[in-house]
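The chain below stands alone and is given as C-alpha cells, in the form predicted on its own.
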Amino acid sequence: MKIRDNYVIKQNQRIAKDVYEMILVGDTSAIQSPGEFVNVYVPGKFLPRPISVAYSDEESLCLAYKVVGEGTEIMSQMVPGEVLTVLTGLGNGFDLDVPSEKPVLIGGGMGVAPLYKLAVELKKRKKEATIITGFRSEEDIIYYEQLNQLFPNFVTLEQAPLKKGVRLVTDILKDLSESDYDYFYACGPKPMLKAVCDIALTDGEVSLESRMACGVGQCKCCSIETNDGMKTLCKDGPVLKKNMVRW
C-alpha cells in the first residue's frame, strides 16, 4: 500500500553538519518496515527526492536528510506549518522476521538514519542488538543519544581524517565472534557494505543507494544486476539479502 498525501511540517532543524531532521505530521499507515523510504515532492522541483525514514509512529514521520543539492537546500529552509506532498510506503525494508536474537547493526554516515527505526523495532522484540556506527567527523554524528539509550552495546567511530591508527566499522566487526551476533543489518556507502558482507560471519542484509526517479519500479533507472536477476532498488530494495548482491 502506498499513500500520497499532504503532510504538515512540525519540526525542521539541523542536527549535524549539513544534516537536518524534519518531522512531518500526517498519515503514516503505509509505512510497514524500517528501511523503507518516502518520496518528497519539493516545491519547484519536477522529480521527488527519495529519503529514508529514520523513525515513524502513528501520527508522524521523521526524515533525516543531508543538504547535497537544490532540492534538499529548499527543504532545509522550510519552516513548521508549511505543507509537503509525500508518497509513503515505498521500498522493501529490513526483515524483522529472521530467526535472530543477537543482530549487529552497522551504519556509515547517513546510513545510520534508517537504523534508528530498526533499532526501535528490535528493542520492542527484546533482541540483544549490537550497534556499530562510523562518521567522517564528530560534526557528522547523528542519533548517538537515541541509539545509545536503546542498546548499551553501541560504538560510534570517528572515521576521518583517514590516517594510520584510525579504525573503521569493519575493524570493529572483525573483533566480534560468532557468539557475539547471529545476523547483521547494514546501511552506508557501497565500499563499506561490500566489506561488511566479506567480513561478516553470518547471513545478513544491506540497504543500497541509487539514483531514483519514480520510486515504484516503473522507470527502471535504479535497476541493478543481482544473483537473482535484475532488480529495481526502489521496489525490490533498497534492502537486499547478502546472498543476492552482486558487487
Given for the second form:
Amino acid sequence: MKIRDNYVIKQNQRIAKDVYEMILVGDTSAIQSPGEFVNVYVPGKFLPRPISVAYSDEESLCLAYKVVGEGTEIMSQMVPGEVLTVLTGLGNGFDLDVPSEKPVLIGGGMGVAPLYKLAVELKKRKKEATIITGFRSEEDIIYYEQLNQLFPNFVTLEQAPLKKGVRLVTDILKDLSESDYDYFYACGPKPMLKAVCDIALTDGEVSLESRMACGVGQCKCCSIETNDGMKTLCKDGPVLKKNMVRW
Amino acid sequence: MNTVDTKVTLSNWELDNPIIPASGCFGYGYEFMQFYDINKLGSFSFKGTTRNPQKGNPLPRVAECSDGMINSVGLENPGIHKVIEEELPKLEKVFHKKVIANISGNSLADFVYNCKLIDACDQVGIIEVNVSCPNVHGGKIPFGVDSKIVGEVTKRVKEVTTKPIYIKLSPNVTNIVDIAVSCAENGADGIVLINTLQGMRIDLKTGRPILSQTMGGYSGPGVFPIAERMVYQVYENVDIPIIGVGGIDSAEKVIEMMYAGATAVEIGTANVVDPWASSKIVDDLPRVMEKYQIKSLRKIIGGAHNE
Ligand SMILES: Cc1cc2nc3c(=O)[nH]c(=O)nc-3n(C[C@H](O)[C@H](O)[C@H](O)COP(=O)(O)OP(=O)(O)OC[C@H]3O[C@@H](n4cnc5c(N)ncnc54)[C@H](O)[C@@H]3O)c2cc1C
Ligand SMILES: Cc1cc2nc3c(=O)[nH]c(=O)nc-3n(C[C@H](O)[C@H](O)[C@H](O)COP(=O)(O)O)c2cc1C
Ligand code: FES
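For comparison with the form predicted on its own, would you give the structure of this protein in the form predicted in complex with the partner chain?
Full assembly next; the chain just shown is listed first.
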C-alpha cells in the first residue's frame, strides 16, 4: 500500500553540516520496513525528491536530508506548521527475516540515515549488531548517539588526521572476522558499497540510489541490470541483495 | 446523478470517457490497481513494446525541468512475446475494457511483425504505432521525421492488420501536417499527437549533461501549448480522429485539447508525478463540463475551429 497525503512539519532542524532532520506528522501506516523511502513533493519543484525514512512511528516520520540542490534547499527553509505532500511506503527495504543474529550495519554519509530505523528494529528483535559509520569530517556526523545507544557504533572520518583514527568504513570491516558478524546491511556511496561487498565475509544487502521520477516502478527511469534481470531501484530496490548487484 | 455525457468514439469503439493514460507512464496497467480501479478510465496505452526485449539506456535516465521532465528510458520493455504471453493475461484478469497497444520497432520489418502479432489479441482495441523510434536501417534517424517513411510504415502495417491503426507522431519535425496527411493517405485510422520533444539539461556541478544519453524526451505541462497547436493544425488537414497528448494534467486541459480537435486524450507525465492523476481527472471531468456548460464532450471536438 502507498499513501499520498499531506504531512505537517513538526520539526525541521539542522543536525550536521548542511544536513537537516525533518519530522512530519501524518499517516505512517504505509511504511513497513527500514530502508524504505518516501517521495517528497517540494513546493515549486516538478519531480518529487526521494528521501529515506530515517525513523518512523505510529504518528510521525523522520527524514534526514542533506542540502545539495534547489529542492533540498527549499525543504531546509520550511518551518513547523507548514504542510508537505509526501508519497509514503516506497521501495523494498532491508530484509529483517534473514537468518542473522549479529549483523553489521555499514553506512556512509547520508547513507547512515536509514540505518537508524534499521538499528531500532534489529534491537527490538534482540539482535546483536555492530555499526560502522563513515563521514567526510567531524561536522558531517549524523545519528552518532542514537546509534551508539543501540549498538556499538564505530565512526570513521575520511579527513581524520592521519595519526588519529581510521579513515574508511572498510578499514574497520576488514578487521572484523567471521565470528564478529554473520550478515551485512550497507547504505552509502556506490564505491563504498562495492568495496563493502568485495571485502565482506558474509552475505548481505546494499541500498542503491539513482535519479528517479515516479517512485512506484512504472516509468522505468531508475532501472538497472542485475543478475536477476532488469530491476527498478524504486520498487525492487533501493535495497538489493549483494549477489544481485552488477557493479 | 451526472447529467453530462463524457462518452467519445474512436473508430467505432465507444469509450466511457476520453481519458487514456499514455504509453510509458502506465506500465501494462494492472500495476495501477493498487492505486485505483483502472476500469474507470476510457482505456490506456501500454508501454512501448518492441520485437525483442530491450534493456534501455544506462542511468541517469531522467532530468527535471521547471515544468516537466526529460527521460531517456530507451524503450525498456520485455518484448512482444512476453507482453502477449505474460503481461496481457495479467491485465485481462483486472481490466475489462480494450487496451491500446503501443508498438515500437527498430525497422520496418519489426513494425510489421509486432503489429501482426498484436492484431491477433482480442484485448487490443487500437494499435498505436510509435514512429519516434530510431530506424536502425536509416542511420538511426527516427522513422517519424520523414513523411514518406511514415507513410510507408502506415501502409505496411495496415496490410497485415484488421484493428484500427493510429500513428503516434514525433513533434521533432519541421512540418507535422505533412506527416499526418501522409498517414491518412496511407490508410491510418487515427493520429496520436505528440510524443516527447527532444531536450537536454546540464548539471552545473559537473558542467556535463545529466542524462547518460545527453539528450532525451521532454514531457509534462511545459509541452502542452505545443501539443495543442499541433492537434489544432492537424485537425484542419485530416478527417481521421486525433488523440491529443502532451502536458495534460487537469480536466480543463482535456477539454481545451478537445476543442483544438482531439477526440480523446492521453495523460503521460501527470501519472509519473502522481499515480492517481488520471483517476482524479476522470472524477473532475463532469464538474468542469458543468462549469463550462458542456453537455456532451462529443460536441466540442474541434470546436475551436468553428467560425
Ligand atoms: C531511494 C533514495 C533515498 C534517498 N535518501 C536520502 C536521504 O535519506 N537523505 C538525503 O540527504 N538524500 C537522500 N537521497 C538523495 C536525494 O534524493 C537527493 O539528494 C535529492 O533528490 C536532491 O534534490 P535537490 O533538489 O536538492 O537537488 P537537485 O540537483 O536540484 O535536483 C534535481 C533533480 O535531480 C534529482 N537528484 C539530484 N541528486 C540526486 C541524488 N543523489 N539521488 C537521487 N536523485 C537526485 C532530484 O531528485 C531532482 O529530480 C536519496 C535518494 C534515493 C534515490
Ligand atoms: C517516462 C516516459 C516513458 C515514455 N515511454 C513511451 C513509450 O514507450 N512509447 C511512446 O509512444 N511514448 C512514450 N512516452 C511519451 C508519452 O506517451 C507522451 O507521448 C509524452 O510524454 C507527452 O505527454 P505527457 O506530457 O502527458 O507526458 C513516454 C514518456 C515518458 C515521460
Ligand atoms: S522512478 Fe519510475 S520506475 Fe523507478
